[in-house]
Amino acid sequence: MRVAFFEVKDWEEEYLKKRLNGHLLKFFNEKLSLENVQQIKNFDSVSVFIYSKIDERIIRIIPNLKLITTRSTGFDHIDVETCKKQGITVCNVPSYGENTVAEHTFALILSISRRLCMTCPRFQHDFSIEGLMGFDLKGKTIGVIGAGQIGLHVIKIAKGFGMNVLAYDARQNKLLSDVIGFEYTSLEDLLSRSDIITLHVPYNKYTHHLLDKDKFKLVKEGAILINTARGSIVDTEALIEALDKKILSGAGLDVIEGEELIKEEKQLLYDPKNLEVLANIVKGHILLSKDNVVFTPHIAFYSKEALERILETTVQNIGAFVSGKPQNTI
């Protein structure tokens, strides 16, 4: 099979060459785009990360395309409906970083709860502890929106801290809630009772701006918001307002709305169709200037072990497709 890999680093290329011996492979450091897609127009398979947007225009240029393997759990960067119509199999990596993202979630929580976001910059010139009083996690209530594989890892860690746990999910596992010790509830109830709210849902048309101005009105005053899922799950303007009005006392963000195009800001300035995205990026920068906001550049998944699991699952996805038994299909 002819497989083109995009958004790969040198060490990933070496790994894939060893594991996919016998296939014709081509590697690109950059994302797949209309500018480079002509180089792979005769390929059968494409593997991308989240910054490669595979839409109908891209798909039309690769007429022999049979398989798309995204090296991520989320797949909102792929036009799945067009793929279905064209008979193209789309595979993802559903399980690779549950513990990795969950651990990063608590890194963000602790950075806010113990005022690390304020301590580190200050201690370059000021050793006073004024305004740096933190709070214990023990006894606090954490609300987990999306109790899937990542959410459940967050819940287990939270129980280790002695926290009370609320969960909101379309699918409920009563046995797990009894064994682990957490409570399923409505989204509205979770928002009103949680000291810490953490997001672990996929991004789609149903979760777009799941937290908007109306939802923030329900949030318990002084709560903390953590987002390691997707930026567009939260209305950026509503988030800024919630922080300004002290509805939220802080936010830990690994993602912001419009982040996928931050590298393309100069191009955006000349494209009226993308002005809304550009506005969200600017608002995102406003968020980053606040001393009660901790931001990391979409690295919750980014551990050595998780990256190796991503590559290995991708290799297995390709092998399973070739053998006629596709796995991890969307």
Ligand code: NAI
Second form
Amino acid sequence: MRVAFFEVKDWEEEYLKKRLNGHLLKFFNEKLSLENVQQIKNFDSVSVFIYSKIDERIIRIIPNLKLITTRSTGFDHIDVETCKKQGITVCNVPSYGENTVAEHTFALILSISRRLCMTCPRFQHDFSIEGLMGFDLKGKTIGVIGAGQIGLHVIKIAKGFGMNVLAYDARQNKLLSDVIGFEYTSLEDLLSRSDIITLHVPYNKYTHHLLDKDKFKLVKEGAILINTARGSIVDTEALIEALDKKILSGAGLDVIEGEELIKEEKQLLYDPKNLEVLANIVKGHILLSKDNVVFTPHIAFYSKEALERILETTVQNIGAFVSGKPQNTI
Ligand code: NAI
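Instead of the form predicted alone shown above, give the structure for the form predicted in complex with the ligand, please.
The next block holds the full complex; its first chain is the one shown before.
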């Protein structure tokens, strides 16, 4: 099998070479794009991370493409419908880091609740505690939107902190809610009762701007929003307004809408066709410049253990496909 890997680091390349002996492998540090796809037009398989957008145009240029493995749980960067029509198998890594992302969720929560974001820049020579009063998590209510693998792990950690837990999910598991001790409720009720709201649904057409201006009107005053899911689940303009109007007292964001554009803004800035793109970049910058916003650059998954699990599952996904028994298909 000819497999092209995109968005790989050197250590990952070493690992994959050892584990995929016998296959023809090609590695790219950069993402898959219209600029480099010509170099792999004879390949049967590509493996990507989330910044490679695989759309119909890319797929058309690789006529023998049979397998796409994304080294992520989310697969909103892949045009799955076109893949289905073309008979291309798409595999993801469904569970590599529910604990990893849940732990990062709490890193964001605690950095707001204990003012770590404000303490770090000034801690070296300043022992003043002015403006650094935090708040306890014990006894507070956390609302988990999407109680799947990551959301459930967040719930378990929250219970350890002594928090009350509300959950909103399209699918409910009564047994789990009884055993772990949390309450399923509607999205509207969750928003109005939660001190901390945390997002763990996938991004798709149903969850696009799930939190918009109208939904923010329901939010309990002074709540905190945490997003480690996908940026476009929240309408950025509405989020900025909610922070300005003090509906939210803070936000911890690992993902923001158009984060990939902000990464690439140097290439985009001077193209007048990209007005919408520029608007997104500006909104992103406004958001990130706020004192009460803690931002991490999409690293919730980024722990040593999780990365090893991702690579190993990807190797197994390729092996399973080659042996005619695909696994982790979308
Ligand atoms: P999961 O599939 O186990 O859980 C998602 C839950 O959301 C499910 O229980 C599902 O029923 C629920 N859901 C889906 N659509 C819904 C809707 N429209 N309304 C209400 N509930 C809905 O997924 P998992 O593993 O918990 O991951 C969640 C998301 O986290 C991923 O899709 C991905 O986008 C994001 N993620 C972010 C990472 C990061 O580094 N920041 C790393 C890994 C995942």
